[in-house]
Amino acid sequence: MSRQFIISVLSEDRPGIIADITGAVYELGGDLAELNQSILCGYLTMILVAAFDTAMAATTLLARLEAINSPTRFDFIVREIEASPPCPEIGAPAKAYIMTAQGRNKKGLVHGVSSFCYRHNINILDLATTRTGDTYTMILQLDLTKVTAVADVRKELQHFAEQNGLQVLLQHHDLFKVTNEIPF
């Protein structure tokens, strides 16, 4: 019977971490379904989903990961998740939007933007932020499926942006993709 696990990894960044983690999963016969990784302030965080055909135990998987010979310390969370049905195909929902928000750095910007989204029943699918000097930039992928009138959200978002000194742009995902991808 197939078993599926979600694995969370945190470590000071160095070359080879992804190879170490995926190598341990591979050695145990695991098949990676999804992986997402990011580096913040010199720390790598990664979340991945792996399926095993054998009766893998979370403790066995965790023990193998903790046995990785690494000059950096790893922190792991391993949790078994429902293996059937498989993870749904990930694709942008029909009402997926990309929002960019940029302004002078101050405390509470991410909280303010995420609270705005919550109040308007907007789900944040992905969020990346960066600070360059005194400028704070956020890029959010949003699901507006539960929003009935996007025009009303745009109007309230403009008001929110003015109150918080932000420049905000909300684009449908398809428009953002067409205007920001370089074909190879």
The other form holds:
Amino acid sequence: MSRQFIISVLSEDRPGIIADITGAVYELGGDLAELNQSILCGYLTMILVAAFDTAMAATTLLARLEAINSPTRFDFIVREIEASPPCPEIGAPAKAYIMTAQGRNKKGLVHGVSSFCYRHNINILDLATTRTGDTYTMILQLDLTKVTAVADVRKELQHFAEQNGLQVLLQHHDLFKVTNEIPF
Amino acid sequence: MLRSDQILSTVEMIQKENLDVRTVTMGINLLDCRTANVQHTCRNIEERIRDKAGSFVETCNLVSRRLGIPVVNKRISITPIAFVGAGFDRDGFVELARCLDRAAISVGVDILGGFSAQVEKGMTATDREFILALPEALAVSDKVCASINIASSQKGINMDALAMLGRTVKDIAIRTSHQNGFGAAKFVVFCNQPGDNPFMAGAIHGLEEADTVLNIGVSGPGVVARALERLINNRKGNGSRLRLDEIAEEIKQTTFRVTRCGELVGRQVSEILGVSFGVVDLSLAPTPTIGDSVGEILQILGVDAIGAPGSTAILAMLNDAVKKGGLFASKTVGGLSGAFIPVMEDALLAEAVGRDELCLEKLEAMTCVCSVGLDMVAIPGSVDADTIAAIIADEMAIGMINNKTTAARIIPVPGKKAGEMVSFGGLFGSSPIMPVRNVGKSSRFIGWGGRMPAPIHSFKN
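Next block, the form predicted in complex with its partner chain, ref. the form predicted alone:
Below, the chain from earlier opens the complete complex, with every other chain and molecule after it.
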């Protein structure tokens, strides 16, 4: 019976983390499906999906991962997930937009922007933020599939930006794709 | 997934560096609108334009909003009107200009080009009537732009037409003297005029084109200037030497990105309207807006005065790099494609004229290596018709010999002298009036008439 697990990992970053984790999965006979990792302030976080042909238990998998001999501390979450449906194909939805917001750093900026998205039924596909000096920059890749009138969102976004002292731009993903990638 | 730095660099281009799609121009064939009389022909033309372009402006705005990039101008180009109005007289052509003006206003476009004729080898009786109609046609219309092709590398220069045009340019300016001769800013004389150029005043829908086509003009001098400043400052920061080939490469890559935006907008508009996509015209077309100047790029690249020795060489490199970057970015490239140096429309070029750093002769030399030619040059109203014709002749010869497009858009400003300011406002800009040397000394040359033969390298068959 095949089983599928989602594994979340947090560790101080160092060379060899991915080799360690995937090595443990390989040793147990697992097959990697999707993997995504990110590094922030010297910490690595990774989420991956592994499938097993055997009747693997989450506790066994977790125990093997915790047995990795590592100079850094690992925090794991292992959860069994439904084997199907398969993960959706990677690619931008038809109404993929990119929002950039810049302003003086203050508390609650990400919360404000993400709440705005939530209020307007906008799904955040990816979010990256940086702080340079006193300037806070947010870059959001958004799915506006459930938005019927983008023009209305723009209008309200402008109002939101003025209220919060932000410079906000909302532009179609295609524009960024064509200016940064060779294939159309 | 796009990287953050890629996203931010595109945002910078749009937000801070004046990146826009300068024009989406719909070319419309009017040849079959001709009927037995002028009034009926006018009705057909207005119907055709309303039918083809009724939702054109709205669609451009829709795509602009959807993508989040400005589309500055929405324009129409038409079949050169002398073909459409074959057999009509001067009054008939004036009526056609009125009708085109009404049509342009009714569909909401900024401007309409193609009040034009092609006479590089010879003039028909219709062509003569068309030329005679130009001063009144441009005075009674607001949106209509006119052009005429009087030379080509294949056929030579029609010197009879040229002689008429010196007088015509003056008459156009005089008919619009209450606007400082603004009519002449809507009239351009060409050598090797392309049939798919989306930029005004010289846009036409060439006879070789399909019924309806969309051509895109991208611009972005500001984007190029800022990219170069960044490159130069970065190198200063890390102390490594920057060389011209690296600068050319930066221009290429920047132009690539600018062109891709135009291509994207054009293809989406053409898909919605069901109109075939023509070309992207890869031009650096300045506007009077601060930071949107080709002159500024010349300064960034190393001349402290625009017009100083080195200006022509820099412009040659800029023009070439723009073409190379843009060609790979678009499936189909056409039109003029290169750097424009329209004096009145480029704040820094205009300032250079005011400081006597840029003279007519240097400007003419610079046109040998870039797109278009002597563009938006205001000269004293007192300059005689033959001198104007001779200035145009020099520009035509450059195009004819070098197998390139050249054009002359000269505005003899009525009642004004060299050094005085003239302003047309908006995208047409302003500048001091440029002095013309050796006025009145070319009449014997213009008086010959006839045809200047095509150069030897035109015989390639």
